[in-house]
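Encoded as structure tokens, the following chain is the form predicted alone, with no partner shown.
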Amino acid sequence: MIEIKNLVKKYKTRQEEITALNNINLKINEGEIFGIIGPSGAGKSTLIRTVNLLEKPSSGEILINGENITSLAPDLLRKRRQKIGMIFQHFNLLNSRTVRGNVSFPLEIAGVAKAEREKRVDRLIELVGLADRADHYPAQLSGGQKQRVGIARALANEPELLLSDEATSSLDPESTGSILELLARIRDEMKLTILLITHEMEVIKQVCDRVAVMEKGRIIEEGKVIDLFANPRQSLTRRFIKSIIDFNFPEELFKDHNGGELIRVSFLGKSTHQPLISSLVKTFELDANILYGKIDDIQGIPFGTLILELEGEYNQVLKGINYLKGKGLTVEVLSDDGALDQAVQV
């Protein structure tokens, strides 16, 4: 669906030259919800606007079914562009004009006939589920529902793909919740494709089937969003993790722990119903004792951690670990010297 090739965005100032995106390689499939997270300033939002040419690239290519749309005649590009839909952070809305009169602008500038103008116009408002609010104005709506305004008007035109600007950054967590819900409904009912941008994990969490973390305009880590949670390579990953999962525990259990070997355990899907530690125990004669537990939920699939402390002879502990990692799961030593987590792996 898309393919972004090398891209590169510079801007330039007075006193310098600023690299927004630096060689931006990524593939987005038809049909799925990408998301892209990172901090502020990370490049999220440049990228994003690169991908309809909002803001043009220095360099670099941005396919869309095949198409290089960064080589096309200003006329192609804009008849391009009504087949990419976008959401807005602050909606955007014609504070002058109804609900209805909003959704039906694009429509407008597009040259729709009246009567499809009406009919599609409808049929969008019910969707985003404001049927009961088509006369309001927008400073009669709440902020979710200025925004099923913006996602309704960024249909209008029966987009291919869908851009997504930080478009709950502003909302409450109920009315999140809700916007989240809607695009997936949407994505699957109308077949859609979401590029999805935002800062908060929460969000990648609930709706994303695969993401990208951005770092100081470069994609740093990629991939499933149940990997990049059961095994983030990247301490910025694991810092947007942990503002959602904070698998840490209590520090008195390093003190007071009766001095075998910690580790940490993490698991998801169907390993959450083997009896690991069961078998480990028996296998290796081992005593484990489990200090902490939490298991989360990420989209349908159980994920979690557990704290064991481990008591036997070294090299039975070293097997053990071994066995569980063995069988799929993340293990990491938290021992003091560091010695077992060397040993393992070796």
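It should be emphasised that the depicted structure is a prediction, and the values quoted were computed from it without experimental measurement. Residue numbers count along the first chain shown, from 1. Basically, rigid core = biggest C-alpha set you can superpose within 1.5 Å across the two forms. What changes on going to the form predicted in complex with its partner chain:
- Once both forms are overlaid on the rigid core, the distance between the two CA positions of residue 286 between the two forms is 2 angstroms or more.
- Relative to the superposed rigid core, residue 199 undergoes a CA displacement smaller than 2 Å between the two forms.
- Residue 264: CA moves 2 Å or more between the two forms after rigid-core fitting.
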Second form
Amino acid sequence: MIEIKNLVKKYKTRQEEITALNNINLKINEGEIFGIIGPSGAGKSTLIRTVNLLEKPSSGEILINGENITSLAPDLLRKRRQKIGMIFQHFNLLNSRTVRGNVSFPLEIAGVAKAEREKRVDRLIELVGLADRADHYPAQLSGGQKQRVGIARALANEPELLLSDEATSSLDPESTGSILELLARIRDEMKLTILLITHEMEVIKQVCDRVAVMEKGRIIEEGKVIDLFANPRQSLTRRFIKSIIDFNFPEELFKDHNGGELIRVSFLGKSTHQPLISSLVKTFELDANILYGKIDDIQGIPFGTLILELEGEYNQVLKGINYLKGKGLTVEVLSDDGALDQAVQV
Amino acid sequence: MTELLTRLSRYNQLMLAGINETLYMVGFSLLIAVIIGLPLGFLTAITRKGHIMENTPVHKVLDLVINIGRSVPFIILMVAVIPLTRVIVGTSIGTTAAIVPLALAAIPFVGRIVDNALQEVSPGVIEAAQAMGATPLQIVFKVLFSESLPAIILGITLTAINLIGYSAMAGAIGGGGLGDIAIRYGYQRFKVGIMIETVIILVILVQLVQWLGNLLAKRFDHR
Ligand SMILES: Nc1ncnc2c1ncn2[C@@H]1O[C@H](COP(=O)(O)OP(=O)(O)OP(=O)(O)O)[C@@H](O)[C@H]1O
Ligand SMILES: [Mg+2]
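Moving from the form predicted alone to the form predicted in complex with its partner chain:
Below: every chain and molecule of the assembly, starting with the one above.
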């Protein structure tokens, strides 16, 4: 669907040259929701804005269904853009038009006849659940409702691709949830491809199939969302995951343990069903004391965290830890106060 | 008091004619100023750096024209354009002749007001339209114009009020209207009552125009 090849974007300011995109290569498949996450200034907005050429790349290619859009003549580019919907963090609705007028706007631009336009507008407003607000002005709507208008407007010309630039970043968690649900639903119903950028891991967790992590103009890690959660390789990725999966445990946990080795074990999916702890205890003659445990859900797959206190011979403890790692679990050794113990490398 | 009013009522015909002439001068010069100033303001705004038809040389020239036009004091403009007025109208005195300097003064004023109003339109909204594949012309009419209409209306209202003031000045050099009456009767013949009456009428006129402008602007303002 989208293929980005060797994309570079440089901004020249008076003082310096900023490389906002540094050789990006990316493939996005038809019908998937692809997320790009990264900290502020990573180049996410720049990247998504090159996909409809709001930003002109310095070099590189962007192929949409095999067609290189970077070399399109202005009028062909405008035609092409009609088939690429876009939604924005600050909605960017026309204040002078009602909900109906805003959704009708891209159809007027595309020259759709009035009767057809009205039919489609009604259907779209129905689709995003704003039928009772059709004649309201944006100023009379909540943030979530405004973004629904934005989505209806973006879908008006039946695009094959939807670009979302931080569409939920100025919404409360509840509205964010319902907007993400709406995006997932229209992807299924309209067989749309969605490229979204965000700085919130929660958004990636809730709707994305695949994700790329961006830092300083580069993509540093990429893969299926579930794989990334299970096996993050970059420290930035780990930090993003930690931002939504609570790794902070009640401090009292660590107050009255017996002086054994504290470890944190994380596991994803299947391993949950294996009797690992009991094999650990039996095989290595250890006492395993469960201090804390919880299971999160990532797109329907259980993601568990356990804090164990292992008591026994130090050698056996180390072997036990390696055993767990061998079973595909992530194991980290904690110091007595529950912080990651940098000194102990197993 | 009643005595004063009866004495003043002898000049009712004169006053009505004065109001008429003022409205004629202001109305026509405003119309011309809008017809020329509106496109001038649009062109200035959209050729600015980063806007939909960025063109720095054109922008700089238009910006300069507006600035120069705005910096010439009306009283000087009025005298300076007399030759031009003669060419256009055939004479340099009378209400029709006054329209020329009035319109000339108001054109750059409207231009600047429109330019300012357009700069208030959110760049995000313009960008959204571009992302939908809108042409520059579609953006001008469907985005810039409709989004800034309330501000443009208020700006034109302000221009109209300024023109009422200027038209009184134009009266001083034989332009007719309420200003002319105030000077000829009030100042030169010491008829203070008439002077005060014209001032009161001008105040009411300004209030009316402002009220109408606010009403109209509010009608289009949905922010
Ligand atoms: N028009 C511009 N001129 C100069 N530099 C720019 C311009 N736009 C972006 N940049 C720079 O490019 C880099 C990437 O910016 P970008 O907006 O893509 O980041 P982002 O990942 O979207 O960040 P955020 O999460 O804050 O929106 C930043 O260093 C930014 O300062
Ligand atoms: Mg951004």
